[in-house]
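First comes one chain, alone, set out as structure tokens in the form predicted on its own.
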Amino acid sequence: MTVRDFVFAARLPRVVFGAGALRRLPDEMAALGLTRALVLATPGQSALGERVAALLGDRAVGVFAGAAMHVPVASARAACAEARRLGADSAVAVGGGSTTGLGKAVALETSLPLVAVPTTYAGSEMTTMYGVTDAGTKTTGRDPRVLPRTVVYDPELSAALPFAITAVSLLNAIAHAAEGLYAPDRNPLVDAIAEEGIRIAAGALPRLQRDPRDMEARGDALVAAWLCGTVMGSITVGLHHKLCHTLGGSFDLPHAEVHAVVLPQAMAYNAPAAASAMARIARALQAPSAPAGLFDLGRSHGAPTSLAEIGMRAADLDRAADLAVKNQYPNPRPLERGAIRALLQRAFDGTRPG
């Protein structure tokens, strides 16, 4: 194996993993010296937010159940205002990527330490990346302040997660690892973690389709999220993530579903310039082709395969292509407006990569 030159610096939270690990949250907060936590959740998970606040007892000052997809700037400002009003010394984000994203926005604005309790497989709890959407434009960046101090992974918290959400969330995780395999700043450790993360995620999907309450499979899914998120936190993302941020932030499409649809098409676009990465992905999937294997994995587990079925309008494809090439960024294949527009058409139609 030929090893490229690289520079690597690990930036990872403390991880507490296991069935029932949520019970350890008060001790983790105590170890961090945090005594006035604002618990964050979505409106749909407000009951879980209240449960976590009750578990923390005097260490919680309130619950803000206003997290929303793509972190609208209004919800971020409201959460920050609530943290200041209550004199919070920390934030605890309980839920999926929307809540983690809100926690990061709060941490960025207030410098409060963040603790994450993920209930899906987004993996963003492992990264210094953040994003906020304002007037249809999603702004992303990296800042060490948004990296959670501790992440509590408890498979029991996702036992009731509907399989449809499970599937797109795990495909979202796979996308993080797949891009890591052709990133300009990848290294042998990232390569190994990425391939293993894809393998575990793909293996968990059929088991959870058979039995969504399979705790061993739920645990594997969280391990996959941890590994794939660690990859994304260690590399520079490329075409796939840029397209997903554009489509999600500018056209208000659901985050994980966009990843599920775009991933096979972005892999097909980059395949001619990233043969080694595609070979690793195909091996992890036990498929002859990485792009087709990813498409088949999603389709066979009920994930959406076209932008049309998740709310994209054909009339917006030209604008999406323009936005996608507005700023150049590292990618194994050069970004060409015509080719990107063709990619988006295939994603809109749900065409299986050949």
The other form holds:
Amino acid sequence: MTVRDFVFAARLPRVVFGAGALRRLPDEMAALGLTRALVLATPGQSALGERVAALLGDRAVGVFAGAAMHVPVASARAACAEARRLGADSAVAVGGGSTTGLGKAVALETSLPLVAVPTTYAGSEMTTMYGVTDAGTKTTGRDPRVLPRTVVYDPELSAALPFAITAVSLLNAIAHAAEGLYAPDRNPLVDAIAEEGIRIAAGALPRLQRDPRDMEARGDALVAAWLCGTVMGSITVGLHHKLCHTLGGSFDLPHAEVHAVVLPQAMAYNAPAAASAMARIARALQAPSAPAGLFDLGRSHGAPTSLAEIGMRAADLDRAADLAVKNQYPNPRPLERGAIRALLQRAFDGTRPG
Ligand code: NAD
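Can you switch from the form predicted on its own and show the form predicted in complex with ligand NAD instead?
Everything in the complex follows now, all chains and molecules, and the chain you saw is the first one.
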């Protein structure tokens, strides 16, 4: 094996993992010296937010249950104002990537430390990436201040995550790892974590389809989220994530579902220029080919396979292709408008990569 030159500086949160680990949150806050937490949640998970605040007792100053998809700037401003009004010394984000994203926006604006309790498999808690959406435009960046100090992974909290969301969320996790395997700044440690993350995520899917309350499988899924999120936090993403960002941001398509549809097609596009990454993905999936294996994994677990079925309009495909090639970025296969337009057509139709 030839190892490319690399520079790697791990920057990772403390991780507390286990069924019932939520109960350890007060001790974790105490260890950080935090005594006035503002708990963040979505409106749909406000009861969980209240439960966490009650668990924190005197260490919580309130609950802000206004997190929303893609972190609208208004919700970020409202959460920061609430943190200041209550004299919070920290934020605790309890929920999926949208809630973690709100916590990151608060941490960025106020410099308050963030603690995350993830309940989906998006993996945002392991990255320094943040994003805020203003008037339909999502601004993203990286800042070490937004990385949670501690992450509490408790599989019991995702026991009630509906299987449809579970499936697309795990495919979202797999997408982070898949792009890590051909990233320009990858290294052997990241490669190993990525392959293992994909293997564990793919192994959890059929078990959770049979029984969404299979706690061992929920634990595996959360481990996969941790591993795949760690990969995403360590590398520069390529075509797949950029396409999903464009499709989600400019055409208002649902985040995890877009990942599920685009992933096999983006891998098919990059396959000719990323043979070893494809071999590792295929091995992790125990499939003959990475793109078709990913397509089959999604389809057999009820994930959407076409952009048409998640609300994209055929008339927007040309504009999507224009936007996708507007800025160049590192990707194993050069970005070529005609080929990207063809990729988008296959994603729109839900064509199985051949
Ligand atoms: P989400 O956070 O929007 O959650 C989807 C819905 O599921 C929400 O209504 C939420 O309240 C609900 N939910 C979450 N956990 C639940 C549970 N256990 N039981 C029942 N309902 C539950 O979706 P997501 O896919 O986790 O996150 C998507 C967002 O995260 C996007 O905005 C994306 O850009 C961002 N993201 C960011 C990064 C990063 O590194 N910055 C990485 C991945 C995703």
